[in-house]
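Shown next as structure tokens: one chain only, the form predicted on its own.
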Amino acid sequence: MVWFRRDLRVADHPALATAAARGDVVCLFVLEPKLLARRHHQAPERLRFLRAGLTALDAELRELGARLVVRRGDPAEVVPRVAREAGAGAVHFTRDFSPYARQRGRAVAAALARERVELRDFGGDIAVEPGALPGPKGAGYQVFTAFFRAWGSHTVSPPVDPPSRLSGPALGSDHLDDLPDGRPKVDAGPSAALALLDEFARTGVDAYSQARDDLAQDATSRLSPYLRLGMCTPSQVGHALGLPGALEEGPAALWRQIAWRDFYRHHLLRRPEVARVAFRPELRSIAWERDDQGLAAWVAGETGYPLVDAGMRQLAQEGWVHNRARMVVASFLVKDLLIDWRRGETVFMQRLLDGDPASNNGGWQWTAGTGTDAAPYFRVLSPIRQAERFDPAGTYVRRYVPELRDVPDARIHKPWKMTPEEQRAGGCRIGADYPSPRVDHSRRRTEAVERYRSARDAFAETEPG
């Protein structure tokens, strides 16, 4: 048996290739009441993605003579239970790394090994294993330029065929009425993954490097979210490429990113409190407002500030934001607002197509300061600097903050900046048809700073010695 979780698809799944070459295959995918209950997961533009991919993959499966097999409840009853049916003598899994992932394998090896089932996980959904990459005191690596320098020396091993056919018995199956129905905000499943990839390899890695942060452009590959799901693989990733060997500049670009979605993986797996609280700890007891109307007015993307609003009305629109615009409405809400980053990073997970708990995470506490290899706590980005660096005429902002669309370049970014006369040539009135800055930037960058050094020196005071 093999038991799909977040690799949802049927080309180079160690798991599943292994299994069909043992004999019949019976392939399930367990919907989980308490995984969808929790806080994170209150998801439905992702959990809509997730039911499209896994129609997808039944398709696959269909294809090679199987199907799959839906079943609800908790995986340490429904694995053993669809085991006996089967008359399965092992199951098959793909290894994941958060911290309920493995409390759910610890609870499905213990049920299954009084069944006398063999349990068995393999890899596939990073690049390079946690295993090898111990660190130089075996406990990993907390700066992602010493990790990338060890996880670049290692070879991506080549994708693995898929199977040629695929044969066991028929399983009834529950249906995926638990997951929100319709089209998702775009297309899902292997097929659709690999054809993205093939495109991307072929007309836009080049300029990858270049172009990666033009938020007018939007040059990025989209394939976060197929990641996500497994729905494609980093191996196959490196090889659309051009690994094993020497690649361009655009490539090796693109390719360094897959290196920080594995180090904020291996950082999960060891350092699972993360999760919940800052890597940090001399910065954990920051002291930070309890603004719920600042925040419903930057998950509403009316902040004042244009880039920020446009990234937030990005993500709202689309399920998915410029990797760019991520860091400044995450810096905003954290050093401008001064607002808890944990609650930045639960709005992120319930609306990303691609929200992951280990790279969400890691983006989050990077951006806050608090988290390993992070940017320093004095360092805060301006939403106007960035805007004028990364979307110098507006092109970005006005694509997604329509009020804006008429407002001349020079104050596209400083719209408060506007005279009477120019937001009536502009058509926005500043406080009626856009609000005003909800914060004054330069103040509260001193003010966070401050508290940043307030409770890193409550913590020193507290250390012995």
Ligand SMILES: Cc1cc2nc3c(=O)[nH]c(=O)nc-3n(C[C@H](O)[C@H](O)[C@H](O)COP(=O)(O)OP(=O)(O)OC[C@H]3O[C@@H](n4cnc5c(N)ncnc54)[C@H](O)[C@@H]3O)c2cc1C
Given for the second form:
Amino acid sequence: MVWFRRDLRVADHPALATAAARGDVVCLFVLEPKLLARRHHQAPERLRFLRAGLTALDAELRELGARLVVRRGDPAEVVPRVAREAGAGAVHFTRDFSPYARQRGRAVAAALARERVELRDFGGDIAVEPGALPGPKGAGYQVFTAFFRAWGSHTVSPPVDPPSRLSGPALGSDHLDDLPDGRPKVDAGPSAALALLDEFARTGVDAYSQARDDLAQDATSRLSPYLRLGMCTPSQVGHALGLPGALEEGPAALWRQIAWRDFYRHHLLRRPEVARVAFRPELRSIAWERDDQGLAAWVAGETGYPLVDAGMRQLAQEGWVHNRARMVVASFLVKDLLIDWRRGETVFMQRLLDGDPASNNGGWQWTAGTGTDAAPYFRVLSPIRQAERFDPAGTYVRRYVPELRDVPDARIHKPWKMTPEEQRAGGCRIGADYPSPRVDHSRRRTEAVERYRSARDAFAETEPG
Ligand SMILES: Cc1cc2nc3c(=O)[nH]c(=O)nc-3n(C[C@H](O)[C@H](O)[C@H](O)COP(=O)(O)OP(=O)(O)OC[C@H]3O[C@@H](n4cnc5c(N)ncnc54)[C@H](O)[C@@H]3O)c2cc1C
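Could you present the same protein in the form predicted in complex with the named molecule, rather than the form predicted on its own shown above?
Then the entire complex follows, led off by the chain already shown.
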């Protein structure tokens, strides 16, 4: 039996390939009502994408002679029950490093052991397994550059061929109605993932290293939702980029981002507490503002800072945001609105198609300065300077904030500086058509630094010696 979770594909699937080589196979996906009820899974767009992905996986399995069996319930009960129905001798699955997945894996392993069914785990979700990168004193890496050096010295296995044929008993399947129906914001499934990868490797990747930060060009791969649900794998990406050969500049830059993805997975595995608290103990007691209205204005893209608003509106429209804009909107929530990064992390999880416990937590803690590789706490991103640097003509802002479409270039990132004549000519009255800035960035910057410093000083006083 193969128990699918976040590995919705048939190619480069070591667990499926191994099970199929041993004989008959039943392919199971468990819909978990308890998991779907969690806050981070109040995520209609990602669940719609998941549903379409499961349908696409079923179609691929049918082409090979099998089908996807969907069952609802607690995996610790469902997996052994289906294994019994199928007469399975072993259950195969892909390793997943999130705290929830590991706890669920342990419960399923214990239940299967009682039935004398073997549970076998396989790689595939990441490029280099944590066991291969123990880090100094076996404690893993806390700094990306050291991790990347070690990571890059490992050979990534070539993608595993899909089984040429599957056979197995026909079992009954539940429906997918717990998941929202309808067309997802992007096409789901392994074929869509591989078509995008192929296209990007042919036409986009050469410009990637120069263009990846340019908001107007929108020149990144957009593979993240597919990687998130395992519709394609890091190994497939690496080999499409040219591995095992030496990589050119663009492909090497993209491959480095896959290393970030691995890095945050390794980190969450070794330090599962970061899912709840700051990685840096000295920054666990920052005095955050409650400010529900500020949070609502941020979510709605109504802060009065054009780049922040463009990023949040891109999130609402597309379920995806450019990495540079993610950094700017996250920094604004934490350092300008002084709102706890965990509230932003939840909003992202609920709205991103690629919402992922490891990368999202890593990105938020990095931006908040509470995580690995953190920039010093007194370095605060300016939403204006970032906009001037990465969206100089305001193209990205105008794409997502139509009220500002006719604002002159010189004012696009500071529309509150428009004179009444300019507002009239640009068809945008500040305070009526577009909000005035919700907070004063330079004042809030000072306040944020003060609050971080207080948390750090208070922590130092409690430390012995
Ligand atoms: C606050 C914040 C939250 C984030 N939340 C998520 C999240 O929930 N899920 C997610 O996949 N990424 C997250 N990221 C990382 C990054 O923004 C996205 O992976 C990237 O924008 C996805 O677009 P792409 O596929 O075009 O990326 P590309 O630039 O084409 O990169 C290729 C792949 O590399 C991986 N990758 C790229 N950058 C990063 C990174 N900084 N950290 C980890 N992996 C990376 C992704 O899998 C991506 O698909 C977050 C970043 C920040 C700053």
